[in-house]
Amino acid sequence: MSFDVISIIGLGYIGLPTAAAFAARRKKVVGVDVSQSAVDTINKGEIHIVEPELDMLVHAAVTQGHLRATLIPEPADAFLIAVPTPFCDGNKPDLSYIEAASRSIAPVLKKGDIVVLESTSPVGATEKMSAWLANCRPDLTFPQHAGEQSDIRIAHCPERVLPGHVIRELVQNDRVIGGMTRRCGELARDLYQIFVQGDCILTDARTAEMCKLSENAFRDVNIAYANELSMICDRLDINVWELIRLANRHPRVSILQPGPGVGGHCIAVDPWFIVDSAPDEAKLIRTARGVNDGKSHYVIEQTKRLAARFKAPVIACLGLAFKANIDDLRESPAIDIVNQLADERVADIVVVEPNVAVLPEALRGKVELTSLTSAIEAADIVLLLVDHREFKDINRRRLQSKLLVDTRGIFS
């Protein structure tokens, strides 16, 4: 197929970049996102998040025509969903905008179209999807029913990219491919190798949907031992960060670095879809999660040991973002340590953010949004919650007066 009209449902951290390496091929694509904000700026070139490069990307892509934004989806040759997969009470995955954005596009979709569902989900939401649009169009056939012969093709392709380098992620990195037959599976290959450069390799839906779990896991259970282990150097007054500088000598040691918790959209929540699946032998999987979600309360603790020894202490927090050098706020461990603490009434808090202009709604109110050196001149504590590049910068005489809580290792 040639794939004249690629829509993309979903403009978010993934969902533009894929629209802008689509428009970068000179295809025509339209995404959809159900923020009149985000289709406004987009429509003028602009970019609602931040990722390097990608700003160009948009501009040249919608200054030339070939990407255009808007809230309703319209009839196209693929469609690729990539609206966000969270969790709800219980850390069940909530497929609610997975189930929104299948029931958005099936008033347009035509025989002979593809549906790509990129969104990270747990086994099986592959299969769901198909079976909304099923019960949407009942004048089209689905691989559930119609295998190789049906009307409409659908597959799952999760994207697989670090945020800070995702354009060339994008691009560079294999992709796995499942389909949900396998001309599905091969259709899905030829859109993709529009700009994938690495390999598109196939498999089934099932597969795929459970490789991109199994990623995120390892790294999650990985993350989970070096947070571990700092909390036991902590006890037994050992640098952690030098200790696992030794121990990575070792040619076959390459222990992670410790932090505060784990954020993010995928490594945070990615593993409670396979607890979900397999309650009973997902074991190391849970205990991670659990090492990792216990580090964040570490942190408050320690903070809280702290300014017990002032009368009036101001605490001046580093870093919102859930990694460095991005704006990407979702799942992150040091609002919910920021949280906790100006709930608690630990401090005054300060709080510095170079990526953002304005705090998230969860502490509007309690927390005063500041400049790097206002908050280092005003605090008793300084904790360093992300490794920002601003972070690195600051003069250590700075700090010498004062009480350091370094969850990232950047002064130690």
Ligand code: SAJ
Second form
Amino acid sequence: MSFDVISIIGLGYIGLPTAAAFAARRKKVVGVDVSQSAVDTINKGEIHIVEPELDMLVHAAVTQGHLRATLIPEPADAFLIAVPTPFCDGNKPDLSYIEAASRSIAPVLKKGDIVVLESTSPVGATEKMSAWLANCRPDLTFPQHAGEQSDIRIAHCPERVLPGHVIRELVQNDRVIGGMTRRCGELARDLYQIFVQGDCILTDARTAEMCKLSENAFRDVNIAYANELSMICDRLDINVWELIRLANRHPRVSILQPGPGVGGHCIAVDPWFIVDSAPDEAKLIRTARGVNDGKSHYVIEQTKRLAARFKAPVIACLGLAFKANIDDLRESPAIDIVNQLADERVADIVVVEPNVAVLPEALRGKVELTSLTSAIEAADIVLLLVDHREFKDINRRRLQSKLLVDTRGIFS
Ligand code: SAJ
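Output the structure of the form predicted together with the ligand; the preceding block shows the form predicted on its own.
Shown next: the complete complex, the earlier chain at its head.
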């Protein structure tokens, strides 16, 4: 199948780079998003997110006529759904965005099309998507009931790219492709092979769903180990960064880095999808979530103890993003920490975040966003929350008279 027109539903951190990758292979790509401003920005050849190299790719794709964005889905040969899967109360997966995206494309589906779910999803979500589509289009057959003979093909191919390295990883990473049937998987593999240079490995949809969740839970558990070590080392007066460097000299040891907690919309979220579907068995995975969330509270208490030494302390909080050198503030532990310190009126707080122009809603009116130079000058305490490159370059002499809480180990 030649896939003349490819439609990407959701033009965010995954959907937009994926759309640009197909467009770079001269495919006609129609991107769909519910945000008018995202659609307008993209149609001008610009981008609404920060990701290295993406601006050039999108600009080229739009000006050469390969990529166009729209609010309303149009007919295509392949549909890729890349919308958020957050969790709602009780850490339960919220599939409402996938459901809304499915319902929006259902009217334009035609016999022979393939629909691929890219969003990270709990086990069974691809089957649900197929059922929602089937409900909307009783005139077409779907793999759940028609098996290999269905009119519409359905597969799950979870995205696995690392924010900050998306353009390279999108092309080079292997892809796990879970077809609802063998034929669905094979067709999805043909689709991804348009731009993926890594291996495209076939499995069933449930295994592909669980594979993605297992990867992120694996990382969460390993970060929890590093975070727990950091708290143990504080108690025992040992420099955890040196300890980890030394332990990692062992050929079979590779400890990750402690931080202020785990953020982002993936690693802090996806393990809950496993816990939700197997609550009695997922003990280690649940505990790791608790350790990583607990690390943020630990940093807050550490900072409060230092602030108590001053009459009118000023704290410079360096970084709000969920990790280094990106503008993504989703589920960022840095924001929770700053927010709580501000709510408890622990100090006057100035914030530096080189990757955003305005404070997130949660912090507006509570803290001041300022430049690195003036924040450090004003501060009694410097709370380093994100290891952005701008902070690594700080002249250490400017920190000499300050108390430091260095959650990322860049000053030690
Ligand atoms: N972190 C640490 N210490 C470390 C590594 C990370 O505290 O040693 C923290 C980061 O600061 C951040 C959080 O963990 O707050 C997550 O960052 P990350 O770089 O580990 O991962 P993400 O969320 O940017 O991307 C992950 C990746 N998954 C894995 O590495 C298994 C990526 O490949 C996935 O595509 C992505 O989740 C996703 O979309 O699911």
